[in-house]
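What follows is a single chain, given as structure tokens, in the form predicted alone.
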Amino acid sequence: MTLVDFANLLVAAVLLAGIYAVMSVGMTVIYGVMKIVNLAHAGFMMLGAYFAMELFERLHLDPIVAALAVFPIMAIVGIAVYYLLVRWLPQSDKPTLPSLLLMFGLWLVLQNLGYVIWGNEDRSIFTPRTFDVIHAGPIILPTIRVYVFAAGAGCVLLLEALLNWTWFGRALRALVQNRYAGQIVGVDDQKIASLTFGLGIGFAGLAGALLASLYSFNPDFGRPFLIRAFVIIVLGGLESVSGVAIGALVLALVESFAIIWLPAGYQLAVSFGLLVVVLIVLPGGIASLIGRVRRLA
């Protein structure tokens, strides 16, 4: 390998990077907060592909601004999901069988509504940005990695200072540290819980309509990058959001250069050889590494 070779898998990943940490955080902010492993994550992100394609054909939108428009749609989708059905979910400190059975069975509801109302056909977005690369010296961009990279990372900063600036984000991250406690201090936990879902579910949405830019897709669309957001999500910490960021870096950078030995169609399997390894030697994730560190410090 080259070092232009080694220049453009680095930036390739980077920029992979970006869109994981998209498709991931809004499993990690659920789970804070509800203890649930939202399973119907895969659903949602199928859904967010599909509006995205129906904004760009049917209102002639640009994929990109389609798909922060798929945002709050799929918030308020979320909230309302969250009032049908997952508030009579028993609270508990960890995840329960009854909300993995729920959240396993709105997915494949989710996944069979896709195929009633669109097929079984892969669909694709395509635009003359599609197949435009920029080229910064020897490296060579595509332009729509660099406009799904732009989107994603600004909606995880714009994420982060919601949690660390407003008062929601102080009430959210009140509940994942103590639920018990939080409510004590006066945090609605049912209100605070219903936006949460919300906003994880318009970020489920948001990943999969950017990742329509990408990749072909179907009603079972969401399932491949459901087990990468696991992946991603134990890499990092279940319950930091900051720590999805480097765990979407490392699963990208393990996934970019595996080509280099395993052919492309074994991404997958190195992901789940990743998670065995992270569970293994390091189950608190990166996350709780770092904290160690800190305090050793």
Second form
Amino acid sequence: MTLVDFANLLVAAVLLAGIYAVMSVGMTVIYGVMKIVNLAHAGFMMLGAYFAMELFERLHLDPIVAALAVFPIMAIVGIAVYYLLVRWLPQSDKPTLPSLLLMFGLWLVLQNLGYVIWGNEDRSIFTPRTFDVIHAGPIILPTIRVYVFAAGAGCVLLLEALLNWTWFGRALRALVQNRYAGQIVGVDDQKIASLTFGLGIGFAGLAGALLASLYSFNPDFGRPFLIRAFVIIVLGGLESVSGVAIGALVLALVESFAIIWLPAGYQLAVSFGLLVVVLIVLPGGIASLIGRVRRLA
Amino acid sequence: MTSSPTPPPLLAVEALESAYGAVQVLWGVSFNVPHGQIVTIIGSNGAGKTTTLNTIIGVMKLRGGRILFKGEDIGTLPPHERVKRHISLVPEGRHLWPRMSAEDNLLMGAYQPSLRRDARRNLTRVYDLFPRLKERRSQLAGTLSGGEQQMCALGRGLMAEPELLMLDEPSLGLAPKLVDEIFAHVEQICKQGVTILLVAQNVSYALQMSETAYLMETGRITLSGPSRSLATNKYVVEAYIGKA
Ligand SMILES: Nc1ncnc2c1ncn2[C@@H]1O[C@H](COP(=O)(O)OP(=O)(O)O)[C@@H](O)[C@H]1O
Ligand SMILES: [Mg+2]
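Having gone through the form predicted alone, I am curious about the other one (the form predicted together with its partner chain); can you provide its structure?
Below: every chain and molecule of the assembly, starting with the one above.
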């Protein structure tokens, strides 16, 4: 492998990590506040992809603009789902069976809704720009991937700012770390939970919408990405946006460089293998590795 | 008791009952907290003191009875409505957010929209009271020492501009010198006009500091009166002070 090949792979991995981070932060905030593993995440990503397609085809929005517009739409969908279904779940500090069943069932419902509305053929979003590339010296960047990365990374940074600098963000982190303490200072936990669910689903929709300008999709869209989100969350922990970003980067690097030795069709097997290895070797994720190294030093 | 001219107490708890699922813990607890006083509830581990405070702040649903704050029945309001009325709890075990900075922990004490405008000013007051917290403001709360954590919890309680400040075992697990320091702060806070409901296993300290005391045993108030008289009560001395 030449240095240029290496640089190209590296850049591709970073671009991929951006979109991986977008699709994982949504699961992270929902899990953090509600301890719900959102198995329907892929279903909401699929909805996001189709909504972006509709906005692109009917209103002729630029695909990236359409993806950003999908965020508030899906956030409202998320809040509605929270009030209709999620809030009836028993409260718990750990994931519960009812919550897993509800979210899994919801995924199936969303998928079938997708088949009813949009049929089962593959769809995609093409623009004259879809195959443009930027040449940065010897490095070749597909333009659309750069835009997707910029939009995704921008939104993740906004989320980080929201969590750190606003009352809502502080309240959200407070519920993640100690729900009881949040309640006694007067955090309305139902309200924060509903907004968090909206935020998480908004990010799921955004991820799906952004992916829709890179890949073709059908109502089963999102399934392989759900596994990836699990790997990233196990790697990066469920607490912080920066953890998710690091997890996303590690997975993207492993997947991108695995192509050198394995056929592309094995990408998902690579992420699944990484999941198993991490669970066995490093159950606490990267944070525990850093902790261990610090203790040695 | 009928129509005396004495003003109603700040907090009046009447025949309070609370339960964890099917297990009832409080069996008709009644007591008063007059304006400006330090009132203490003493009792051994498991008597129901923490449950009482959690029911007053609203994290625990009450099963029966009434909670009157300034004459208003707040017993069915959600916790944030009670915080809005300037009731504040410094919980047993502190319950800080370990991966948030000390300053963010304090700021969260002023989470209610009506408190946010003055949050910065109140933060300055808390830092004046606890200069050590100011030095450690950007440190994660989980890395503070035990004493600093207790000060942070106390400071968070003060950020809500409490009229009634409830303290649950503020000295638990602290070195004797720090215990003195914490209780000195509590007295100072009371002098500034904050009414205090204090729960402490350190019975002799609690009785020294307070004007009125209630003894709680297995979810019932079994003895009450001026703290001075409880401090010399033969039963209290034998069962609670002697062994401490
Ligand atoms: N979360 C809980 N679930 C079930 N029982 C509890 C719980 N918390 C406390 N209890 C029980 O309630 C009783 C009173 O506890 P508590 O209010 O913590 O007492 P104290 O603060 O006086 O030590 C105890 O018997 C305790 O075992
Ligand atoms: Mg207790």
